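Only one chain is given next, in C-alpha cells, and it is the form predicted on its own.
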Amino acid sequence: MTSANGKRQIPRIGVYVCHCGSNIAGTVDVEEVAKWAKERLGEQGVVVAKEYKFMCSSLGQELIAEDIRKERLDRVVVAACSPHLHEKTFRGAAARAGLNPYLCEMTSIREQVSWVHTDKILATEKAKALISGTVARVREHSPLESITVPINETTLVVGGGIAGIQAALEIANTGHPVYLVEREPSIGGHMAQFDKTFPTLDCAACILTPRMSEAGSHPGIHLLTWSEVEQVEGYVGNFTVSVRKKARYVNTELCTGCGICWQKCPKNVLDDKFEVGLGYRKAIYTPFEQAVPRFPVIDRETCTYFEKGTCKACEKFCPTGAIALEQQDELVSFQVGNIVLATGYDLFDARRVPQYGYGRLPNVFTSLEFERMCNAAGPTNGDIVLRDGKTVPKTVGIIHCVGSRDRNYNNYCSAICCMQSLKFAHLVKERTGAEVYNFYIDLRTTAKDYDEFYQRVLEEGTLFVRGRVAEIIDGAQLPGGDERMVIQVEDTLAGCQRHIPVDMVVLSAALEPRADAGEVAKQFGISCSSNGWFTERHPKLDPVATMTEGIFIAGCATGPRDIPNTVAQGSATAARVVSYIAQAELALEPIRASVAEATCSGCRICNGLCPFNAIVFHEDRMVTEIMTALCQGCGTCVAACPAGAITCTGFSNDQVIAQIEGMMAVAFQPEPV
C-alpha cells in the first residue's frame, strides 16, 4: 500500500476474534488474544482489536462495518471458524461498509486450534501466531474485482433416473431448455425395476411412469438415451459438451414403437441388466413395457445378423421400414451453462461375501432380484418362488447390511436397507404367508412414517434377530439335514448362537458408487470422497453443488439415499441452476492462477495436474495458458511450475512468505517479562 508520493504506508487493520459460543472460547482465551493483538501488533497496523460472542451474527457483522467506517480501516482480519463457512459472510460485511471485500481475510482458530487442542495455554499461543501471520499477509493484499461470465440458459442433466428426471422437469418447466442424457435405452433408472416403494407401498411404476412420459414428451427436454458424454470443456455458463449417441440400428424418425420387431425376433437373450439374470429378452428390445422412449435397440453382441450376417427378421417384419442395420454411432456437440450429474449407484456384488453363498447356493437372492420377482411385470409375474420357478418358500431369511457397515467392504450405512428389508418381509407375508426372519445389526427407521411401517411389520408376525449373520450353510451337507439352507447367527439379544433353517435367503446388498464414478468425476472436473461418491461443496450448507462452479450433483451419485431424498435433491439442483440462469451473469471469485508467458518454458509439467482441466497448451507459441473462468485457484499448478512462471491472485509469494514470517515471529519470540 503506497501513498501519493510513492512511500509505503502502514495499512489500518482491524482484528476481530470470535468466541463462537464455547466452540473457540472453551479452549482459547479469546479476551487475551484480542488484547494481545491490539498491544503487540500495533506496529503492524492493527488499530482496533475486539472480541465478540458470535461474530457471524448480524450484530457482529455490524460491529465490523461500523469500525470500518469510524476507524477508517482498510484491512480486516476475522479470527473465527473456517473460511469455507463464513468467508462470504465477512466479505459481505466489509463490502457493505465500503471496503473492497478481498481486503478482508479470515483465519481459522476453531478447526485449526480449538477443535484440535486441549491445552488452553498452548491453544491461545497458537491462535496468536495464526492471527499474527494473517495480519502480515493481509498487509500485502490488493483490491480485487470479481470476474463475471454470461450464463447459457441450456442445462445438461446426466442420468435419467428419478433424480435426473426430476431435475430436468423442474428446469424445463421454468422455460429453459434441457438435454437429458441416459446411457441405457430408456430413462427410469433403478426405480423402474422396483415393485413397491416404502413406507406407503405405492407401485413404483405408477409413480415413475407419469414422470418418465412427461420428460419424454416435454417440449423443453431433448432426450438422448443410449448415449454417453464423451467430453466436457469450458466453464460455468459456457460448457461445450460432446455426446456419443450409440447406434440403435433403428431409425427413430420412422419407428412407431409397435413392438412387432421384438415379437418376431427369434433370438432369446438372458437379460442380466433390467431383469438381473432372472428373465429373458430378445436381441432387439426395449428394457420394459413402459420404456421412454419406446424405440427399441438392437444388441449387437447377441444379434444373429451381426454374428453371422443372416436373419434380418426384424427388418422383414417392420411395417415402417425403421430397421437401419448400417447405422453408426453419432457424435453431437452443444453448449450448456450448467450441468447436473445424477448418475446413480451400482449394487454391491454379493459374491464378494462368499460365506453367504450367493452364486453358489441357488436360493440366495439379492435385493434387486427379489424386487424383480415381486413385480407383476417381472419374470415370475409377481410370484415369490424358489429358483425352480414353482416352489413357494415356507421360511424366508432376510439379511440386512450385506456389504454395508462392514470394514471389509463399505464402512458406511446404505440408508435404504432397513426399510427395504421391512418391505420385503411384508411382501413375503402378504403373498406367501411364509415365516420371515429379519437379521439386522441396528434398525434405522428415521424418516416420515418409517417407524410406523416397522411397527406394522412387527404386528404381521415377522421375527427379528439382532446380530450379523456368520454363514449360510447348505443343509444337505449337514448330518441329518435336508435341502433347506441353515443361517448361522449370533443372537446378541438372547446371547446365544442360533442355527435357523430357511428355504430362501434375500440379501439386502449395499449401494456403491458407479464403477466409473472416478472417471466421470475427472471428466467433469469434480472430486470423489474416499468411499467413491461425488463430493459436495459442503455436506450441510451446500449439498448439491461441487467445487467446480456450474457442476451440480443429485441423488445417489452423492451417496446412498431413499427416493424422497433423491427427488428433493433433484429439485434442489434445479433451483440452483435456475437461480444461475436468472442472473444472466455470474460473479466468480478473482482468486485465479495466471501464466507469465515470457517466463514459461513450455515444459508442460502443469498441464496434466490441474484437477479442473483449466490448463491449455498453445503449440504454436509453446506456452501454457490458464482459462481464468475455469480455474478454481487451488494452486496445484503454481507449486508444480519449476520456472515460477505461474502465480495465483491472492496467493503471491509476498503474501505467503509474509504469513509464514508473521506466524514464526510469534511462535519463536518469548513474551516480555
The other form holds:
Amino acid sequence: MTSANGKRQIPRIGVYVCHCGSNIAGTVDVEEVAKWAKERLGEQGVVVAKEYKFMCSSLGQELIAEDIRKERLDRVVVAACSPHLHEKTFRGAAARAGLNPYLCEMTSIREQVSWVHTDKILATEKAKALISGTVARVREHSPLESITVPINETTLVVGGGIAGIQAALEIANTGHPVYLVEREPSIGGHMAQFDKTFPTLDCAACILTPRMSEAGSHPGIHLLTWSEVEQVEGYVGNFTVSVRKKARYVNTELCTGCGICWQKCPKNVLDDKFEVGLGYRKAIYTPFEQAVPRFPVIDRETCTYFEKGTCKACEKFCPTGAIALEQQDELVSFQVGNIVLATGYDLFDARRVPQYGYGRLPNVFTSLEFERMCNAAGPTNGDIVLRDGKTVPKTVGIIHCVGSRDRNYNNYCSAICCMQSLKFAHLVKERTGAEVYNFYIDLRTTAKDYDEFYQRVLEEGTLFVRGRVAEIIDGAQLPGGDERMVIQVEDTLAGCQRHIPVDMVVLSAALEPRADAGEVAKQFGISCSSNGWFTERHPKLDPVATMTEGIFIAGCATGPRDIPNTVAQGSATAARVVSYIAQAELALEPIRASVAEATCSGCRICNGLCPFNAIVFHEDRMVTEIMTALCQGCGTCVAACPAGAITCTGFSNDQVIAQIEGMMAVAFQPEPV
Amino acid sequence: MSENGKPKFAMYWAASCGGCDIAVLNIHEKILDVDANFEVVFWPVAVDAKYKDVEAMADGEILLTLFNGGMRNEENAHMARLLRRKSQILIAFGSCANEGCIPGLANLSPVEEIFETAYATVSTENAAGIRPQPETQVAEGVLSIPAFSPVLRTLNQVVDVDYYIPGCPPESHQIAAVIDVVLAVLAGKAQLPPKGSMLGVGQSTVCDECTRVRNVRKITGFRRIQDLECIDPQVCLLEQGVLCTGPATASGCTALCPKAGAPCAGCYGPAQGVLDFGARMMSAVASVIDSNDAEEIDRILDGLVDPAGSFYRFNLAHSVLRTGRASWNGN
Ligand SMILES: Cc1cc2nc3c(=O)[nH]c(=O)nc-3n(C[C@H](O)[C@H](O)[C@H](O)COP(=O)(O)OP(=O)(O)OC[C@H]3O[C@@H](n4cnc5c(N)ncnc54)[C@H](O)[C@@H]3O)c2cc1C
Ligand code: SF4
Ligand code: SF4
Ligand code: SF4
Ligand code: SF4
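Please could you give me the other form, the form predicted in complex with the partner chain, since above is the form predicted on its own?
Now the complete complex, all chains and molecules, led by this one.
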C-alpha cells in the first residue's frame, strides 16, 4: 500500500472472526484467535480484531461498518465461511460504510478449518495462520472499480425442447425479442415423442403442441429451426452470434405445409431419430404431424434427386412451387445480450449393456421405442406389440436404472426412469392386460403426486422385484425353453435367484449429456461437470446461471429432470434474463486478467487456453490481448504465460506471495502443543 | 576517486568458466572507453592485483564491480563479501552470479557424489582415494585450501546485489549499452535505474526477438533437435516438438539460438518479475499439451529426456524449490 508520495503507509486493518453458531466455534477457539490477531498482527496494521456469533447477520455487518467509520479502517478481513457464500455480503457491508469493497477479503475458517478438523488446538493454530496470510495479502490490495456493460435486450435460446420453448415464451411475453435456434426441423424436443406424461397421464402432445404453436407464431420469437449456432463472440450484454441455417430445399415463403410433397415422395426412409427406428418417413418430411414450423426439409443423404440427379417428384407436385432444390446453407448473424442453453439430453445407448441383449434380442425395447409404440400417432398406432408388429405380449418386464446408478456407465440417478417405468407399467396393463414385472433397485417417487401414482400402479397389480437384472437370456437356448426370454435376477427382498419368463422387455435407459455437450460448452465458454452436464454457478443458490455472465442453462442440459422441473428452470432463466435486461447495464466483478503489452512476446502459449474465449491475438503487432469484459478471472492464462506478462487483479504475484509468507510465518512457529 | 580522478572499476570471477570476462573484452573498442573513464583496480583476467590490495582499500572505494561466477567454495563467498564492502555498485554479471548456471546443476548432487565423479573416474589416477581436505597437516605446518560448500549459491544469496546483468555470457552489445548508461550517469546526463533492476535485457522474452512463425500452441510430443530429420527453418521450434525455452527467457540476446536453428536453452534467465524460471516454463508447457488422456500425457512427457537439465539448466541454484535455507546446507 503506497501513498501518493510513494511512501509505504501503515494500513488500518480490522479482523472479524465468526463463530457461525457452533459451526466454527465448536472446533476453533474463536475468542483466542481474535485476541491473538489483535496482539500478534498489530505490526501488520491490525487495529481491531473482534469475534461475533454470526458475522453475516445484519448486526454482524453493522459491527464491521461501524468500525470502518469509527476506527477509520482501510482494510477488512472476515474469517468465516467460504467467499463463495458471503463475499458479496461483506463487500456490500464495506461499501455501505464507504470503503472500496475490494479492500475487504474473506478467509475460510469453516470449510477449510472447522469442518475438516477435529483437534481444537491445531484447528485454532490453522485458523491463525490463514488469517495471518489474508492480512498480509489484503495489505497488498488496491481499490478496484467494477466494470459496467450495456445489455442488449435480445436473447438467444438454443434448443427448442420444452425448456427452451418455455424460456423463449416467457422472455418474449415481456416484450423483448428472442431468437430460438433448434437443430432439428421442428421444435418440441423429446416431449414431442411421448404418449402420456406421468404422473397425471395427460397426453404429451395435448399439452406441448399449444406451447409449440404459440412459440412458432409469437411476434417476438424469431424461430430458426434446422439451424445451428456456428460462432459466438463477445460477452454479457453484447454477444455476436452467427447461426448456420441448413438448406431446407424448401422455400418457406411459399410453402403452406400442405403435405403433398411428402405424400408424393417415392423414397421411404427408416426414421431413426423421431421414430427411433420403429417407423418410416420420406426423404422430404416433417418429423411429426404437429411440427412447428410446418415446413418440411429434404434429407440430402437419402433424397433420390441428390443421389441420382432425377426424380423431383416433390417439385412437380408442390402446388405453390415451394421446392427449392438449389437452396444453399445460409449464415445469419445477430446481436444478443443473453443466451439460454436448453439443449437437453441423449438417451443412453442400451447396446452398451450386452447382457440385456438390446439389438440382439428382438423383443427388448428401449424406453423411447416404447414411448413411440404407445403413441397413437406412432408406428403401431398406439398398440403395444412385439417386434413382429402384431403379437400382443402376455408378460412384460420393465427394467429400471439401465445405465444409471452403475459405476460401469453412469454413477448418477437419471431421476425420471422410476416414474417413467411406472407409467409404462400402467400403460401395458391398461392396453394389454399383460402381467408386468418392474425390476428396480430403489423406487424414487419423491415429487408431488409421484408416490400416489406408484400406489395406483401397485393396486393395478404390477409386480415389483427388487434387484438389478443380471441377464436376459434367449429362452430358445434353454433346455426345453420356448420362444420367450428369461430374465435372471437376484430378488434381494426374497433373497433368492429368480428366472422370470417374459415376452417383452423394456429398458428404462439413462439420460445422458448430449454427445456434443462438451463442444457446445466450449463454444459458449461454460464448463461441464465430470459427468458431462453443464455446470451451474451454484448448485443450490444459482442453479440456472453459469460461471460465464450472460449464459444461462435450463432443463435436462443441466442434469436429468422431469418436465415440471424443466419448465420451472426455463421460467427461471427467463426471470434472470429479464432482470438483466431491466437493469439496462450490468456491473461486472473487476477481478480480471490483463496482458502487459510490452512484456508479451507473442509466444501464443496462452492463445488457445481461455475457457471463456477472452483471449485474442493481434498478428500485426504480435501481441496478445484479453477482452476484459469476457475474462472471468479464472487464472488459467496467468499460470501459463511463461513471460509473466499476464496478471490478474486481486491475484498479483505480490499478493499471492504475501499470503503464503503470512501463512508460513505462523505455520512455522506453532505455539507449543 | 583515485589520484587521477577516475572512478574505480573491478571485475571478479568466482565459480565460472571465464566466458564472462571474455565477453567484456569482446566489446572491442568500447573497452577503451572503460579504460578512459575508469581506473581498473582489480580484474584477475586482465590486470595484476592481489586480494590484499583490495583488502587495503577503503569501504566503498570501488565505484563499480562486475561480479561473475557462483559461490562454490568459501573463497568465492569471501570475495563476494569483500567486494560488496568495497564497492558502491555491485552487479551480478552473467548467469552464474545471477542464477547459478551450469555449475549450479551440481546442486542436484551431494558433495560426496561430486567428489566421487571428479576424483574417482577411470581417467583419474588416484589409487589412494584422496579427496580435497580444507586443511592438511604437512611437515612445514598446516596447508589450507578453501572449503567446498554444500551447494553453489548465487551472488544475491550471499550478499546484497544492486543490479543484474544476465546471460551466458551477457551479449557484448548489451554490455556496451550498460557501459554507455554508466558513463552517462557519471557525466550527469542520466540517472541510475532503480536498485534491483535487470540491465542489458529487453522487456519481453526471446520469442519477441525470434523471427520464427508460430501458431496457437498444441504440443503432441517432444523431440530432441538431433532427432529431427529436417528442421523447418521458418516455423517455431516448440511447434516442431523441440523444447525451446524462448517463451520464458528474458529477451536481449536477439534470439541468436532459435534464429540459428537451435532451441533457446534459457541462458538469459527469467523475464523481469518472474520468480522461478523452470516452474514458469513447465506450467506453460503443461498448459498446451494437447491431450486429456493421462496415459498419453505421460507418454508425451516421457519424450522430455532430461527435465531438470531442460527446465533448470541455468537457474537451478536460484530456483524457488532449491533456495530454501535448508537446501543450502546440502539437504
Ligand atoms: C422415455 C422417457 C419418458 C419420459 N417421460 C416423462 C414424463 O412422462 N413426464 C415427465 O415429466 N418427464 C418425462 N421424461 C423426461 C423429459 O423427457 C424431460 O424432462 C424433458 O424432455 C426435458 O426437456 P429439455 O427441453 O430439457 O430437453 P429436450 O427435450 O432434449 O430438448 C432439447 C432440444 O434442444 C435441441 N438441441 C440440442 N442441441 C442443440 C444444439 N446444439 N443446437 C440447437 N438445438 C439443439 C434438441 O434437438 C431438442 O429439440 C421422460 C424421459 C424419457 C427418456
Ligand atoms: S426430389 Fe424426390 S426423393 Fe427428393 S424429396 Fe423430392 S420427391 Fe422426395
Ligand atoms: S484469466 Fe485468462 S484464461 Fe481465465 S478467463 Fe481471464 S483471460 Fe480467460
Ligand atoms: S503467454 Fe504471455 S507472452 Fe505468450 S502470448 Fe500469451 S501473454 Fe504473450
Ligand atoms: S523458436 Fe523458440 S524463441 Fe522462437 S518463437 Fe519458438 S519458442 Fe519462441
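Under this definition, the rigid core comprises the largest set of C-alpha atoms superposing within 1.5 Å between the forms. Since the model is a prediction, treat every value here as computed from it, not as a measurement. Numbering follows the first chain given and starts at 1.
Superposing the rigid core and comparing between these two forms gives a CA shift of 2.5 Å at residue 23.
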